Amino acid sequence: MFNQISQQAQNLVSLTTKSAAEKSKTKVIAITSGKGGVGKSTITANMAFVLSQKGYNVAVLDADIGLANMQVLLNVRPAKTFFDYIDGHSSLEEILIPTQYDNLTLCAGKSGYEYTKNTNSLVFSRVVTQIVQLDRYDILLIDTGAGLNEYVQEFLDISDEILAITTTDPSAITDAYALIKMLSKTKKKLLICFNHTKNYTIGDTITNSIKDLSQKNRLNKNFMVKYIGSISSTQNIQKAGRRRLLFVNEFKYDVATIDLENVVDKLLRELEKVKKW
């Protein structure tokens, strides 16, 4: 009985979100990973900056529950966070914080946050819906937590596009495949970007192997796994991070910066297929 009610509630949220999305220009992109430590948040922050420099009005929601670090990457000291709004202590406007970068807004998370037993994922997805309904941003990036828990799944369910960040580490690839298995039941597509790779071809080869495995295991044949690029390993990423700076801004001609700009261009082309601005 509980599962039936829960499913009905999720369907209601899905319908509400779909209606809001149809009326708003905001496109929602969830950036996720099955495994932690693959550089997902670093890529999200730098991707947001690249998009903002292209003239898009961008908001980043730090939805890594309990392990938020986007305020560090964007060098922001927020007085209010996403969870202050959830707990009823702040308004929506109070948690949408301008950054030092033009066209880039942060909705910060909180490290060590513990949600109550009465808090469920529908609360989090409702916040996304409300940000979309503002019709203020061109793009909302959701930096999800690692793993495939119910909170991550809720953010994935309501996103226009999902970008998985992974590495060539076997455990990371295994987790990426688990993500594909889950999404193939309800979604049409997953975009993949490899981080810390030596060249573009490596990611392409691994993605094709994942596709072959999906076919052998008879996953949804209409589900598309699309490789949109890789980010080369470079010490400049760590150098910028230690100084609370974005590597794409500090090292404009670094190979990793060029790689990420190419990934963003491909992502934008995918977004154009979803909904015209």
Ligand SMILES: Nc1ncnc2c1ncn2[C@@H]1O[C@H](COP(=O)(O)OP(=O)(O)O)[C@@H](O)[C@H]1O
Given for the second form:
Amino acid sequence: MFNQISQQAQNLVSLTTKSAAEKSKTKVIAITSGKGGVGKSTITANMAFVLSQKGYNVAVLDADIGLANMQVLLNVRPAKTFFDYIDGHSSLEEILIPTQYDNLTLCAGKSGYEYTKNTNSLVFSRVVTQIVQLDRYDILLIDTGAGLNEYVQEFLDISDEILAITTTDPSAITDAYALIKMLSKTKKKLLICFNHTKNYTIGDTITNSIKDLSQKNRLNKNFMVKYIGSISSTQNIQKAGRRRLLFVNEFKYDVATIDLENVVDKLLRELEKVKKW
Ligand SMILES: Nc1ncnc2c1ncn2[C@@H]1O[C@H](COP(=O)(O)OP(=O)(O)O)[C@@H](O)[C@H]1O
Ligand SMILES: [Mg+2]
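Having seen the form predicted on its own, can you show the form predicted in complex with this ligand?
Then the entire complex follows, led off by the chain already shown.
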């Protein structure tokens, strides 16, 4: 009897949480890649900054348990990570840490967290839902870490948009295709951005080949793959990184800064299509 009531209470709480999340203005974007080292975290941090400069209130969740480095990129020394919240050692407010940048909040992660402890509990998506429910941020960017494991999938499942970062490297493209194959079963759309690629047309051509392959292999034809631009390689990214600064802020006229600003404009156009705004 007691179990039944407590189950009903839990269902009620989850329903209330769900509807509050649906009413929230926060749009959730997962930034992911099949392969590691493609520039996902660098792009996430700098993209968050560009969006914050445009007046959006942005939060970044570092969900990479392989290499949680968002605190380094945003120059924050977090006392708490979102795993402390999951483990019941801190409040939600304590894990939402202001950065030195206006309108930019970090929810820090931790390398090496034992995911298996929480497998199937959907505890990670609940953290995302609770941040969304605050209705404080316009945009929540999630740096998911590389790969297609269940942990990453949990974050992809709950996101409004998914942005894949890849390079023109054959192994990175193969991984991007594997991502498309998986997402085409459950999602409607994948945005794609090429890093280390100086020419806009190269990314466009490769995206079209990926689409052709998807068609040939009869993946869900309603699934949309949308190319939103490329980012050039530049030494200024490492220069800024070594000083724990963001390259888009330090090197305003660098070609990669201009590339990223174009990518952000395209992303915003996609976000406008998500109902919440
Ligand atoms: N466009 C670029 N030009 C030059 N270096 C880059 C570029 N993008 C990323 N990097 C560098 O590549 C390395 C890996 O980037 P990172 O963002 O950590 O990748 P990921 O998060 O995908 O593992 C970092 O040293 C970063 O400074
Ligand atoms: Mg990373």
